[in-house]
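Next up: just one chain, as structure tokens, the form predicted on its own.
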Amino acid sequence: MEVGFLGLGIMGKAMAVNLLRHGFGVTVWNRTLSKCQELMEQGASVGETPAAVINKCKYTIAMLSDPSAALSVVFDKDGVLEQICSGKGYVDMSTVDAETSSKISEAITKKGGYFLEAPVSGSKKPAEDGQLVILAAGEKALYDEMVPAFDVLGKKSFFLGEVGNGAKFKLVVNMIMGSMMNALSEGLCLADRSGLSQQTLLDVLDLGAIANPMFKLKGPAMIKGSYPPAFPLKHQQKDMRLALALGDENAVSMPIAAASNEAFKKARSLGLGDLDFSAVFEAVKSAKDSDSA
């Protein structure tokens, strides 16, 4: 199975490598072409433009950073639309809002191509291990054809119906995750200021009803002030913003998510946007420091 792959960031690179390891033919493109070098060494071909990748491959996956990047790759000069045609499938695995996804879907299908949105739940390590959760929606026939690739990239994939449902589902998941990360950050800060052991707090949480892999994985590094970017904080804040907009659309009150979004914005203003989203802990600590000053 020959697959095109657009976007070699933290997630895209790991996913493309997995496909190569499992015997897929992969043609890659990245805005910064130097990022393709490592994939070439592992057997990938390189397309000079998104249009060139689409032209070569029956199926193309995109994994891009945000809605503007997702739209740019499709609509700009030498973009996807210049070569998409009947019989070709385009799978956008980026995390975007439903409106962006629908706009891309309409343009692809108008040209005779078929479209699937398939955002993923999971960050760098699950991407490397092929343990992502794939939230797909759109053309069911394309979903069925992509199952062999999804089985390599993820531990489970869901088909959620019409375009937009996958995008919305992913935003709900990331909104909950961002809110939980803020709660953990406040808890670690409160424990420390109260003269309690942060590590013991993690041990206790891990033994109770709110035990979860994220606290277990991220907590020890947060205590050490270490934030290697598995999921960059700027992307988490983007997802909080998009989730809050979805809340506006549906008249859902989301005060916890809104407060969490403010903490992520504060962290970005402190220059932490390129660190892991767990670096919001630094913004929480700095807020407590300013309160006590």
The other form holds:
Amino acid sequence: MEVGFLGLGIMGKAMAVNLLRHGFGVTVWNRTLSKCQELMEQGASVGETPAAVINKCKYTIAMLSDPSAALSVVFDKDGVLEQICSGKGYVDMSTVDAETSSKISEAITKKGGYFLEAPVSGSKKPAEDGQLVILAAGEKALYDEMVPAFDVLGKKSFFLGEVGNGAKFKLVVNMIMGSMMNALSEGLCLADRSGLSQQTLLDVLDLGAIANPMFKLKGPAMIKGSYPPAFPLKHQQKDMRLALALGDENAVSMPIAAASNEAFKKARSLGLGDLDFSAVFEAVKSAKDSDSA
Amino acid sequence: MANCSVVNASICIRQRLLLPFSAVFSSSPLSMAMAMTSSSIYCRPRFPISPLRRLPRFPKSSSSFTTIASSQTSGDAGKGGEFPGRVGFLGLGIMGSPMAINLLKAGCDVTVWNRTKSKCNHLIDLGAKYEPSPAEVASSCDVTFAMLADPESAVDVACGTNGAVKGMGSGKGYVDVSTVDGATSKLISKHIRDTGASFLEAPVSGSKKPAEDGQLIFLTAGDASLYEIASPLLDIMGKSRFYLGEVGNGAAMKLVVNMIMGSMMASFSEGLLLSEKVGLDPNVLIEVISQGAISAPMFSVKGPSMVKATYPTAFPLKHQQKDLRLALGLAESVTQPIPVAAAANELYKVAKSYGLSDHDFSAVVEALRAKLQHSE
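Can I get the form predicted in complex with the partner chain as well, since the one above is the form predicted on its own?
Then the entire complex follows, led off by the chain already shown.
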């Protein structure tokens, strides 16, 4: 199977490599063309523009960092819209708000193409290991045709109905994740300030009802003050913001998410946006430093 | 625990403090020799290695050590035989009742008391003895456990009229497995120790089902000697135990854990409600979560009933809110802002105001639904 791949960031690169390794023909594009080099070495072809990739491939996957990048790739000059047409499928796996997704879907289908949103749950390692959880919605026929690719990229995929549903599910999941990371950060701080061992706290957590892979994986590095970016904090904060907007639109009370979002904002203001989202721990910690501004 | 076997010669020897009934444990010459050791060397303990055991870790402070017991199933025949002393149990609520039952089933000699006497009947039917006050239970037992709902009852049962303190004395131990704040624990500890008895705070992580299944996690602190002696009993009721040093540390650890849990449940509630309001199937959300990095047993266990708006009580909401309140108090005492926990606490308070105190703490999801309150 041949696919186009737009966007070779933390996620896109790992996903494209995975497809190549499993025998897919892949044509890549990235805004910074140099990033395509490594993929070329692994057997990918390169498209000079998103339009060029669409022109070449029946199916194209996009993995961009936020709504504005996702829109840009579609609507800008040399973008997807210039070449999309009947018989071609566009699968946007970026995490965006439902409105952005709908906008893209409408434009694609107007030109005869078919569209699937398919944001993923999982960060760098699951992407490398093909263990993502794919939350697809939109054109069911396209979903069925993408299953071979999804089976390589992920451990499980869901078809969730109309465009917007995938985006919404992703935001809800990441909202909970962001709040959980804050709860863990507060717990680690409180343990430390109370004279307890933070590692012991992690050990206790791992034995009980609230044990989860994220705490187990991120906890030890957080204690060491190490935040290698698997999921950049600025993207987590973007997701919290979008989730809060979704709640806003529907008058849904979300005080925990709101409080968590504040911590992520603070972390960004401390310059931690490009670190892993677990770096919010530093923002929670700094709240008690006697010499903080 | 009673037979402290040694893997090889390089293992350090732990001192056994000579309490009256501890010598009864030691049937082997090695154990007897160990009991005689006068030097107190707390080096890195090494238990016999079996596939189920994990190595203990060094704690933060040098004066304490953290041990992790192997998992042992409750109901092991004859395990009560490792503790030939008499065990008291004060408080037979959601937690105390199954814990005491597990001790009985393991063959322990158990004497119970509960404020509402009728709650003791089931235990008496299973062979427990009964005494009409905490003081009388304590005086007739070697180690007495207390499992009360909150700081007030814990203090009352220990130090009130006919409280346990009146029956304690040298050679006896009091193990408070209630969840309270550090100050309460220290107060009870002082009164107990003033009688010459030993004290161990040992709040648990785990609710009704883990209590029934003997799968609790004990977060202990206080007299290390009592920890040693009580460990076979903890192993009957639980799957692992930690010793965290001085009184207050167990209480603090429990509060931190429950603070995280309370915040997680509140966030999960937001997610379920948001899904519902934007036209997504909350059951699918639960399934998606179970596949990913934030998959936790609590979500898969509680989620489905929350979606159906049923909240069978495993951990009463009022107790979760109590724990958050105490955690906020702890945080204030060390000047640590915890805004997410504070927001969660508010939600539990709202839930209480809706009359949901005795429901499971997962009922907090109802607090997110606005309700008009009629003015009095």
